[in-house]
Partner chain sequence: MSTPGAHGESILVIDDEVQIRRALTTILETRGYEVACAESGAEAIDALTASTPDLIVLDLSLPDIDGVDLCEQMRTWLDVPILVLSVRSEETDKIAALETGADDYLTKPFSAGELVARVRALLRRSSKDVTTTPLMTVEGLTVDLPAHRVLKDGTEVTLTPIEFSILAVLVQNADRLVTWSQISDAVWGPDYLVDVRTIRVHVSNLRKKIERHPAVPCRVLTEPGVGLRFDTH
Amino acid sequence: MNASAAVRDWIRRHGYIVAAVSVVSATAVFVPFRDLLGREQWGWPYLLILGFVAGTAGVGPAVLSAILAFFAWNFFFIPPYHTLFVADRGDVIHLGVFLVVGVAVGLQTGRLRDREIVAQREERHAAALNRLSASLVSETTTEGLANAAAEELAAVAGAHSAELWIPDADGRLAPVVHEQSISDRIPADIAALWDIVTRDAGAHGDDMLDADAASDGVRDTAQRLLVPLVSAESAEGLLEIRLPDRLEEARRAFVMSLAHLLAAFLQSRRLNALAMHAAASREAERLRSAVVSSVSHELKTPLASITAAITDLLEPDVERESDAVQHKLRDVADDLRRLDDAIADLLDVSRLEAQAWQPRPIDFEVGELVGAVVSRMPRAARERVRYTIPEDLPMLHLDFVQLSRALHHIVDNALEYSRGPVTIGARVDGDLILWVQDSGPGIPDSEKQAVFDKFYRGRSGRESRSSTGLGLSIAREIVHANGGHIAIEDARPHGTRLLLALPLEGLE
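Could you produce the structure of the sequence above as one chain, in the form predicted on its own?
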């Protein structure tokens, strides 16, 4: 509170003293000049004093000042002086009218002042709650929440400090350490109150323990207030406030409104956390189901094919020509390659998710990377690859093994989903841009981001016999781990170009 607000608050608290002192002081000033005005005119200055008291101290002090002014006027200004006897009947009328008018003016002015004070107080309280509500929307940490609440309590309720206590993940009450933190230990009365609040909240179910009732009695001292933060479902925490003196009813109502607002926010945050946890659990379950489905298909299918082919070759009663045997063996080799690729993909995904495959940068040229990837492909695939790689490209300082794995997935996807040639190119544009372009049907705009998700297979992927839906996801994670980024754009006249932007400054 500022100085003027503190003065007004003091006057409101000590209004009767102000009324008495005002009338006595005014009388002391008026008496030396009582011959300057007629005795019937001294009521007017007292009405001014009465108006001042009514406008600053309220109804009760105003009525008291009217009564005191009535006796002071009679005692000091109406003959015979220094007695309450009134000799002239006209003076009796003057005094009676003054008393009636003074009390009426005091009542009316005091009531107007009281209403104005209540309206101003309610406005301050509403503004403070609005500011806190805005802070709750923007705050993402409990420390920021505690600071915002402490600032409003200091501005409106005159609190020296405030501490927010909330349960941790294990349900134990813990303080939120912030700028105005009171303590980092749990006092006995806070622990006892928390036990009562949580026990009663659980016992009453939907009939939650009211925060006002829970904070009555021994938990409210002259300089310390403990307020349970209770939502519609459970106890959310405690608010500990240090005060200069006991709160009057109006400021106490503000504190309780603020406590209810904090409880609602903490409940909302807790429910959001539970919802996010549930969503993460559902996503994890979905991924587990996708892994099981992919593993069962990608491992079981080639294994079944290999088993059938070898069993057929081992049949002693069947004679086969050499060409037929070679054909069967090539099919077995293809299935073994599919099996090896599927296992490698799953291992890469698990290592990347566990952050167990950290980049180990070395110096190398782009041509080395492309040559290492293409040389491990079958002859038919190598014959479809074209190159547009300048000879003067700068060296890269990244993880050669990881990037060769990423490029392998990208080139393999391009070869799988197009029948024509696949072009690998590179250029320098801030970063080193390595791109792979095919002449296939292209990727719809609605799928250009989804193709990087694990186990996602678009229309073309679902038609592919060897697609696991992991290749581009692995490539993206590897490129990001090496400080780059990956993007897809349409090629002209048709096809897809996938770009890898790799940093030239390398990794430390």
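Having gone through the form predicted on its own, I am curious about the other one (the form predicted together with the partner chain); can you provide its structure?
Here we give the lone chain, stripped of any partners or molecules.
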């Protein structure tokens, strides 16, 4: 396949030689059999040769072979032999008609063959561009894309190598495929072209600089082609191609189409990154201000009341009942607990965000987790908790400490947002489903997802509840870190049910 393609390629490039060789060797074969056919009939075998040359080598060689055949027939087969003189008038007509028909057949067949070649080439180019578009969609890295482009350039345009130069975060041009260290200099011609392209992007859309012309004549090895990758409004990079020879128009057009495709991809990728960055920084900004307001509220309020209470107790000139002192100190202890909770929440959030709190799985039963969480709550809270947890549930292999923090937040939340009983249940449904259900007013559908957002507080809790609003967001992060997921749904007849799906296969 490859060898025959190479032969066809050689024939295409050396068409005139093929034409000459064909006619000469055909004549050499025909001459010994000169008496087999009548002298005027030797035009037919020559037409056969003509057809072969036209079909393989194209229009020019076909016309050449028609002329050569005309002379060869005259010289070797028309008496008197070995002269161009023609004795018989009729033979003059034969020869004249042969020349006209030969040239016409050569032109027609050659043109058909040329058209077919163009069609095949265009099909190949289109297929290559198609493949590249497909890899634009599937390739996530610029490197993968550069390799895909290099492959197509090698296959279709015969390029030895292709390199994509794109600017990094600092605007410094760097090759994508071949690693380049900081100390490596960018080739002068590339730097110069990039300079021109970035100065007035858009104006150079169809510009191609031949490296040979631009640089100081490195022409000993191969041709180098530099193509600016320019999108509608900006320069996205450069394509550097090394070629065995100068490109003809068709392959040049292919290279340009490919360059446009690359430019469009690079632009959309750059704009995407910009948009994502903007969204991320907006979200970070929102969180920062939420942190600041929550921290200042949740830390400063108890701190203020503790300070007030203690400094009051330190006042020397006030007589106080010991009951009053006790009462004040109990309030201080409550405030301190609140302060500790808020600090713990913030600490958990930052540990989870920094991924500095990796799960350490151990074997346990879900009931042990529930028992550990509930038994740490105040008696009044404990008495409102009901269980529907069956015996003999399968063991879990997850982080007990993390999950007890998560469950604590969920149960605490359920107790806080309702006055009635809170039920904790479990079942196996693919995963182990642990659920906590309150008998409160429920959460409107529009707010269901928002409850997991940082600093979100339910409508009914906004005024009364003193908390950071981080609990459920911490719970979700922990459950995710343990390979599970968390969901919220309405409970019947009323209330809200939070479900934790915990993987039975456990963590590594």
